[in-house]
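Single chain ahead, written as structure tokens, the form predicted on its own.
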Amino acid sequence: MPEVAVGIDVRQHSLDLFRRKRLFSLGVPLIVLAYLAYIFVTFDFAGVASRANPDNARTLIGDSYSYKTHVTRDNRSGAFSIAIEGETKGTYPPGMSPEWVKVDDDNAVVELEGGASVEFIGDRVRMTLPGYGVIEVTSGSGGIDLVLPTDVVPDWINASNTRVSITTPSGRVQVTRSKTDVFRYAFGWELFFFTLDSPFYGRSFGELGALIVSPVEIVPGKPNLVAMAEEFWTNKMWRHGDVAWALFETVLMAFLGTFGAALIALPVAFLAASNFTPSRWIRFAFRRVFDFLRGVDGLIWTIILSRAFGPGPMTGALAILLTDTGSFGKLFSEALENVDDRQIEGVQSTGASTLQRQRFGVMPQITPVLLSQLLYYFESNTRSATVIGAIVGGGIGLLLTQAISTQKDWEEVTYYIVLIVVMVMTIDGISAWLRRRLISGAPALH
């Protein structure tokens, strides 16, 4: 009987064990699904999807690789102006205009893509669209009148008594009581190299190459190559000189913050390592300091320091330094706790002092770890410095934020993002090269 009872108990225990595992295997997925459903409702995924506007997305993407020229008529004075992206710095001077714009006193004709055109005739605007017809818009003191070739207003026309907006693949027309704008889109980043007032504007790359070797100076007293470089560097639209300085500030923030943190954390890490500091209370105190420094995110430190010291790149560098001091202190102290004591004892047997034991017995062992972590954090902080710069007002992050806030020049936003990616890739390549050279001793190139 006892053997039978034992067998029954074992069998029952096995059944209970399988039942619990079955419940666990079913319960965990159900809990995960319930949590995902909670997130879906809480964050209003359905509402976000319903509010998404594909037209805005297409416009944003199109603006990133194209530019638009504004042809504007002041409806009160009848004066015309033509400007790239509507900026004063990109305004065509009197007597100069694109070949697709013809201005004759109060009248003008703007040719658009696909055979479309816009005519300014007195206070009337006539837009001709192949396949649709002629749209007439008249602006007066009583409001804006719209005449269409059909009785149905298409969805690409928004009209009211004070404003009419016509958006087509060929271009866009916007009429208000005060002014009329015609927007024509074109591929590329206009005025990227030279502005309208530059003597090198409008020349092809072949012509510019010929000017470099030509003895005839376009700008008196300067070789053509030097003059081109100066015109490019001082470009008032794209501000290449300011952008280069902003990139330098971003890298400098990351460099000062990262390497400054390493210089502080390395000696302090000895006080947090159990094999170098016997006192438990001292180790506990310094480890908690490291926890506090790295526990507060770098962006939080940025906000705190910007209130204390004001905006600027140095504030961003200090924010990185504080966060990384905590991270490096933990990493370096753990590396110190894993050193080989035999190597230290070998140095000690030669009669070396305490400082010499650390220099020749400890540092060679932890240097690969230190350099690897240092270079990795420098890479990461280069990206972080972009965001931090947007908060403290320094570096490429500030320019990027300013370009986004204007809501018009998205090709500038693309330009800055491309530069940030190139900067990060460059730092990554340099970091990998240094790791191979300084740590593993492998050749830099294969």
Second form
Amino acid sequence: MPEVAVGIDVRQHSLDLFRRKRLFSLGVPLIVLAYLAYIFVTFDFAGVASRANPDNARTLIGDSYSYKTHVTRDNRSGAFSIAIEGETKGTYPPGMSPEWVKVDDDNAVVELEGGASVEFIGDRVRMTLPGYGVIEVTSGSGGIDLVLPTDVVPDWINASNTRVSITTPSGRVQVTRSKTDVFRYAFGWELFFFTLDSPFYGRSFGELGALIVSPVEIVPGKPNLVAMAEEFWTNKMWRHGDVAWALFETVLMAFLGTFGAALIALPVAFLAASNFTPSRWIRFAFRRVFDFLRGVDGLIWTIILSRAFGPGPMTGALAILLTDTGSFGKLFSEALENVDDRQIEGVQSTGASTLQRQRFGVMPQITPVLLSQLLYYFESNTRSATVIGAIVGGGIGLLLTQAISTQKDWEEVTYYIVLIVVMVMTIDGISAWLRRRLISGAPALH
Amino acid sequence: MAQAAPAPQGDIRSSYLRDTQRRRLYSLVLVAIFIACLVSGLKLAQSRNAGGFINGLPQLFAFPSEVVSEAVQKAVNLPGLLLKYLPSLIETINIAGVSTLVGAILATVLSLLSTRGLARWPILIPVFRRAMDLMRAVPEVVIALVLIFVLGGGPVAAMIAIALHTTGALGKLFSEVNENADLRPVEGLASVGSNWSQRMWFAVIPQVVPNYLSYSMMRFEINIRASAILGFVGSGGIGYDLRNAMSWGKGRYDEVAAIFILLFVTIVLVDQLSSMYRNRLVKGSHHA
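Output block for the form predicted in complex with the partner chain, input the form predicted on its own:
Every component of the complex follows; first up is the chain already shown.
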């Protein structure tokens, strides 16, 4: 008799369980969907989609792998200048020009990709486009005059009385009263190794390799390899030296912050662990200090500290240090509470003093845990240091925000992003390798 | 070996001592190198900082005390200000919430695709792994700043940036969890002819859900901080308000104080709640 009763009970119970599970498996996706719908509305996704600027995205992506060279005619003086990205640092010195530009006094010919070409004849610009025809633009004191082979102005030409711009896949022409610009696009990062004023500019890798072994010194008094390295390091366009410094500064912030915090947190953690500090009040006080340090987020610490210490790596390091002291204090004291007492008693039985008990009974147990946590934080802090650098003004974060705020040096932004990713991955790799060694080699540390 | 066995005790003792001494020497050298790095690093950081450490020390409390004194002076305003910034706080929390959610969902898929024994296309495991490594390595601020340029300021840029990073970070943790999942239920389902997504949904997910939730909670905690910081760099939420309030300068520090309080309380609260919940989850999974 009782067996039957139990059977019904179990049956009822499992039916209930099934019903609850079914409700759960239906309810959770519904809640998730509802939340996403709410976010869709509050974050105004529709508005963002309409406000998004696809042109910006196009320049950004285009710029990240290609560059343009400006050939500019000053329409008042009639003088020509050729500059990469239109920057002074990338301006060709007089008498030097890429092979696709021919300048003689008042006239010039610019060859574009795909057989197109642009001729400057005094104030007149004649653009020849295969498959379309010849476009003539004349800029004079009365305004800008546009002559097309067809009656209808195509949508890739934007013309008014004061400004004409012609955008084609092979290049762009822009004419205003004061100047005429021709943009020619090319693949790659311009002047990445050597700038125009460098004696090594324009040489192929083969030539450079030959120069390294040749005894002829290009820069007198210096071996070619040294001269090359110097030219590369001080490249005005890309500033490789400064960028390397900035990367180093970022790692430095993370290093000082992480390990400084560990050095402070380790002794204090003993005071917050219940098996080392019997007094409840002391423990409570220190735990709240750790909670406070963690709760006042890195952002607030960064702001407060940059007020006192100004921008720079020290400020960033201190911000990381303060937040992480809180995190490490909590982690370490938890690790200390999980320590095996038998080992400590064993050491104590040999007549060891308190300090010796900690050193030989406790430290060997927690060192692998602590070090692996530390290494993990070091990697994560390298990333934080990039953000903090953007706020306090130090390291690669600063360079990145500067490059982004110009809204045109996207090739530099790409370069920095690649470097940051490589930096983080390297640190991650090193720390993972060390952690593996620590865990497998843990007995050796005892 | 045959010689070692009858060796006199003195030999063992001296070789042990030699070993210990050598190990101690190595540790000493390592510690010395570490301290040298630390000290020279400190010196370097100090010399490259705009304001020195010693000069700045007296000013360390100047700004906080200004904020506190102004907040105390205008204590009447404080409740109103807290209310005023509540919507931005909710936005910050929402950024963190939705990016954790989206990140966790993407991470679940990616981690299943990159776990040996579970993957849909075993050849592609390295591809998915590298993709997660890459997402993990890019700091949120980088993506956020680029997206702000394209999408304009606002919470969406921050959300996408944090979600991408979360996908990478959680994906790695999730795939470690997956590796410990019992494969027998998967094989059972395979034997009755279920497809890959059914096998994953009914055989793997129920096993790993407690750990997934626990890691996602931890990530949510981290993401709240990240979304506050990204706001300061230009996307929405309370970080953005904080930057504005800071730029108004003296006289408006009561607003700064209100934002500090909101941020602090939120972070501590989420911290406590998540650790409480995680403790329960871990205990619950032990019982099961």
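Definition used throughout: the rigid core is the maximal C-alpha set that superposes within 1.5 Å between two forms. As the structure is a computational prediction, the values presented were derived from the model and not from experiment. Positions refer to the first chain, counted from 1.
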Superpose on the rigid core, then tell me if the C-alpha of Thr138 is displaced by 2 angstroms or more between the two forms.
-> yes
(message) Once you overlay the rigid core, does the Cα of Glu207 travel 2 Å or further between the two forms?
(response) no
Handout entry: C-alpha of Val424 off by 2 Å or more between the two forms on rigid core
Key = no
Aligning on the rigid core, one finds that Leu129 shifts at its CA between the two forms, in Å, by 3.3
